[in-house]
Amino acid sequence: MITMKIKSTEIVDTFAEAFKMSGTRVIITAATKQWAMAAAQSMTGFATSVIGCKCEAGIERELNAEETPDMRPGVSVLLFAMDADGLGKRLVERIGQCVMTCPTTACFNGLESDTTAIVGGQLRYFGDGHQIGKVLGDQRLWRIPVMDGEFVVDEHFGIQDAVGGGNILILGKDQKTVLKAATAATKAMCEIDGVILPFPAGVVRSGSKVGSKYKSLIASSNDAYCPTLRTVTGKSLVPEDVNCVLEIVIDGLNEATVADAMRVGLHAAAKPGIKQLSAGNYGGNLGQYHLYLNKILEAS
């Protein structure tokens, strides 16, 4: 079998197993880009994994005033959950607690879809009867009185089928080397529209497997990729000269954007000292999407 390589880095013949999710795009605007970013960072906090956070969220990109509905600086945020109903609940919670509370902000739907969640239509009750509805084209907005003026929010937000859990694994000689490669990979991935990397700065060190020896846990440490357990478990996938493994998880609005992000991430991560690039899966038994590394790279 011919082993594919990028420079001196081996590409393991495997696949990332990703899952069907529901996704949405939220456009946050404010008087300045700093306030828009403050709201976006607050809204996307504690949203790394549906395992413990009920949703996965991240900042897609900053927006110029010419790209936003009210011609102010903005930030595009993507939010993912396991189903449309759960995603709608998270939208109401996070927009209400993290965007409406932030000075000067407004919040708009950024995704057209036949499936929608009522958001402004629920948050309007905070106005205690003083809220005002306004129809622009086919969209209704709500103007909710707040102490610095008004909070403007769309009544409905679009929801579509999406893909969560695309990933790559970076295996290298030491922590410093792998962190450098992971940083380069996340920088390249963030240039792809329609995807987010939900973990801190896009990188996760506590990769998980399904199940645990403790019945109360649905996930536990991915011991096959823990260098300190190489001689303990008997099923290690960590080569002898590898002492650090980091993972990058990708959520996207469709399979193609996730594959694009994986492709540029793999190329960016192939740096000196990186022994292998791989991906995490569950044997193909859980996820609806199988993203094979070799096929992704051959398509580039």
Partner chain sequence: MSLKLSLHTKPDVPLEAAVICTDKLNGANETAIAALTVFHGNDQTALGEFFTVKGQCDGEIHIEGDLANVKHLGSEMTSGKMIIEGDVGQHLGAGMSGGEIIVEGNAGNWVAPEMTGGRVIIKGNAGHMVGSAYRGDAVGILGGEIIIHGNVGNELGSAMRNGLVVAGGNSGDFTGVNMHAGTIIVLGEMGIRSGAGMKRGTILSMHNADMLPTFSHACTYHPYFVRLYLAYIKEQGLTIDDAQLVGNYQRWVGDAIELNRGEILLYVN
The other form holds:
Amino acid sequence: MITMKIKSTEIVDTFAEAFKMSGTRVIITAATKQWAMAAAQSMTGFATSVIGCKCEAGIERELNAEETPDMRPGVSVLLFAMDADGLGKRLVERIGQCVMTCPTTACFNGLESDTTAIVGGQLRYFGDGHQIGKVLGDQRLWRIPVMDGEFVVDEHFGIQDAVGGGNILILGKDQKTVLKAATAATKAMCEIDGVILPFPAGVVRSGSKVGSKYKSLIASSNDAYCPTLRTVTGKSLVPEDVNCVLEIVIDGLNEATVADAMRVGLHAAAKPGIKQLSAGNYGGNLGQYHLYLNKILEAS
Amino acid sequence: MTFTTRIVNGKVYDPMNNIDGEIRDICIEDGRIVESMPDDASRIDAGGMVIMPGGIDIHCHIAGAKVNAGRKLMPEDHRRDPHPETAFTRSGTGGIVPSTFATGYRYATLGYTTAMEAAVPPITARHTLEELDCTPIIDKGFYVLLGNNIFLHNLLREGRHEEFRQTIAWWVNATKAYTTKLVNPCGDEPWKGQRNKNITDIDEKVDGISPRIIIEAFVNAVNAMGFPHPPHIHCNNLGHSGNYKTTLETMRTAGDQRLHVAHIQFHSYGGVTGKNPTSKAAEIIEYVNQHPNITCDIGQVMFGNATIMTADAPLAYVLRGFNKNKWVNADTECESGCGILPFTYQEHVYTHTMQWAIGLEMFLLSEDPWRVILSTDHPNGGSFMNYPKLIRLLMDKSFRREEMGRVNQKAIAKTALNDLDREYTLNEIAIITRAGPARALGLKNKGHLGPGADADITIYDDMDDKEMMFNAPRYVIKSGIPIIADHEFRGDHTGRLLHITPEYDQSIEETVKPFFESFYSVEFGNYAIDDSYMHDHEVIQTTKTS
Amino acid sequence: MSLKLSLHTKPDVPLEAAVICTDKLNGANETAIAALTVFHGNDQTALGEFFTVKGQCDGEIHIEGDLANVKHLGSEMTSGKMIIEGDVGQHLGAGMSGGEIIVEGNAGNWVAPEMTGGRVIIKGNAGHMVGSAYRGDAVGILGGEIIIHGNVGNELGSAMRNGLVVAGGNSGDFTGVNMHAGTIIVLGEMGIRSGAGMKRGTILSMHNADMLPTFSHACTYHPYFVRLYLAYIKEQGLTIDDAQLVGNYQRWVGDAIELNRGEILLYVN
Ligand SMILES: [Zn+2]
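Alongside the form predicted on its own that was just displayed, please also present the structure of the form predicted together with its partner chain.
After this comes the whole thing, all chains and molecules, with the earlier chain placed first.
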């Protein structure tokens, strides 16, 4: 059903079904922007979907020296998992393997919250007894001796309820056009603080549905949006003249920021050759958040 | 000041006179207990209360150089426990090692009226007398350390036994002591002379003499001179696993002559030196049960803070390594050594629980309470302020079980404590805290309430919670003077020095003098304490047998 | 409305006024406050004998006058704010666990002994034993912050176990003696025997210092955590230059007669 349009692009009257997750923000600083980014990229690798990777992560933005706790250039990273426990474990793994290992870095909590995960308090054991704890105000830090000096990491990282799986679907006449629209959308969405796009360059082509004919699989290809199956399944949502569909998934620290990101994404993606903009859902019974495209656009 | 009164309606526990909880009147006149008095005398109604003689601590460390060093070592302990003045008493500081005044008052608040300082090197006797004079209310005396005395060692080495005996008598007179004390005999000289050296066997020879030779000589000499209290011995190997053999040998050395074994709990450990101790409480107490010539005090360990203070200098050196706290080690000229350190007994520590349990086992296995006396070796096993709790542990088995649940279970499992259901009666408590120590000390006027006894009396409210009961007597009367009434101080009193004056041949001084001139920092003429140091004092008679 | 106490009579001998503390005066009226007990030497007397009392304490107290002979102000304080307009005597903020004390002048010895939390700021100089253990105790402050803008005496932060102690000026001898942990920053020069007997903890100074022979030089490096501390105290109004923020520091490790786990960091100019 179509009741709204941006320019010539139809906005399908549907909603993105998003889930309650746990999220955190990690601030990585280093001697240079490049080293901070190297650690951030490593830390956010293989973190596209909780189902396959146990967490979803992405780079929120670069930080200037004035913005970081130790006044060095940095990068902020958001990390999401299904619960606080799992998120804590992922933080320990990823900061331990990807940040502690990276020359010159330090790693700080970027989220104030009553719920926290102990991270430095776990990683400190790498110091083999030579680690040093420091307390400054309410902050507890660990200094772990490493070969270029010390790795400094916060004891606690804040964890809060977050929103995962916000999304938009871009349906267009051909791959080139849809890719261009998707790129424009991700660029606009990256300007929003508090959200990340966990998939490669923010875009996913293998959208999924719940369940499979194969018992062992809990998710499978979202055949309703596969153009090759338009006439096969009988439930296709691909209109005629649409030959490519891409999805952008958004995780954010709250519902409003996810909605903001969707809005700027929708506006940026509405280009000639894009027939429809839609969103993925599972009928509304699985996710706690229903982000209606019409409402999001009206709110602006 | 005299005080005449009749205490009526109280339940009297006076084991020496075979009175076990009967309601009797106690009459007091001129500081003594008398048969009767006119009906119009003032009365104390002790209805619902328990009357006992004043408590007697046979072994504690309350005055002198090492106690004072213990005080100086822990200003923090004093700061946290001020002892305010009252209308009758002076202020002081408390903590594990209270100031002299607070020591006297705090003993009084537990119903104790006599305490014996258990280890004084002769050269510090003057200091000790000064402090004892400032320890109010209680009567007191001290045991003079002679077991590591080089001059006495020399006499023994040369087999000069008669001069040895004369010298002991001279030394006891010169210091105003109550009896002789041996601490780890033979142990201090090797410790002072060689790095980390101690002796481990009572037959080990140090320059031709051994601990056994010294113990034997003291037992013979002191018994022959009829001191009211026999040699008071802190055996070799205190605290070391496997030391029970040394303790048994020490007691055997005395034969059938009187000997007092101090803080015997610390000397009843099985196992291998350097490893965790096991309990040999049963073996040791069995020997004590079978040998009426032996008296002992337990030296119970109580959980919490304590201060180790001992003439056993090598022991203090070993202990200082455990808690890495401050410590003192000292050489006392030709006479003794000394070690002091703060210490904490902790429930979860195997060894500490074992020590706690061994002490309780010994109390509960003792067949003759007259000779197995209550002490914590204050402040070594814990402050004397723990006595009420210790009494409750002995009298109340459900409380004991509760406490046993909070300690190191591995250690408890290795003791017989789980099988011991005995509960002390009030009569037995009166024995181990009053009548027993009085008899062991040869104090004929103390520890009982018969006519002629010193009017040292404690009146407790009869309560189910024995800790509460013994913590706060309602009345304490010392030498007939009401000190505490209705739980509050109503009077003060100086207390007497208890000492002995055994006879000796004055010519022995000519033998001793040259040694002083050669090796002491004090002139011989200035060494002996003259009578100007005597204030209120009482000479207890010796009963010469040879 | 805050409470104002003005000293009208200078005490001849030290005046012990532990009662002057936000927690103890909150809500009380002027008469009640003036009647509170203070100790003038060994005399018990009323607070009003020395102070004019004005207003009511709602968590804030202003005190003015030459208080150099007034001791124990803010003892055991847990919350609120005390502003002392002049100099102040010994034992300021002893045992405090929260709140803030600001002294515009100098402070005597024993500033905030046994502190566990809160903050003391001295705009002038302070005496010996700042943030230290009392004699005989093995452990000094367990937390909190003491920031002295001027110079301090000997034994700064002795036996401290946690917290932050800062001297904007110089410190005397035995800075951080016996410290267990925590952080001491001296922007000026330190006296001799810094860190003697320290087990853990950090002493940082912007000047070279005489090191005890039981300290060993480990390396010269740029400790990132120092940036956090320097930024923090810069916010408190102390002067930190950018070179110190990004600079290298010698790391001396000691005290080898103890755990050898402490460090003295000396800025390399
Ligand atoms: Zn003793």
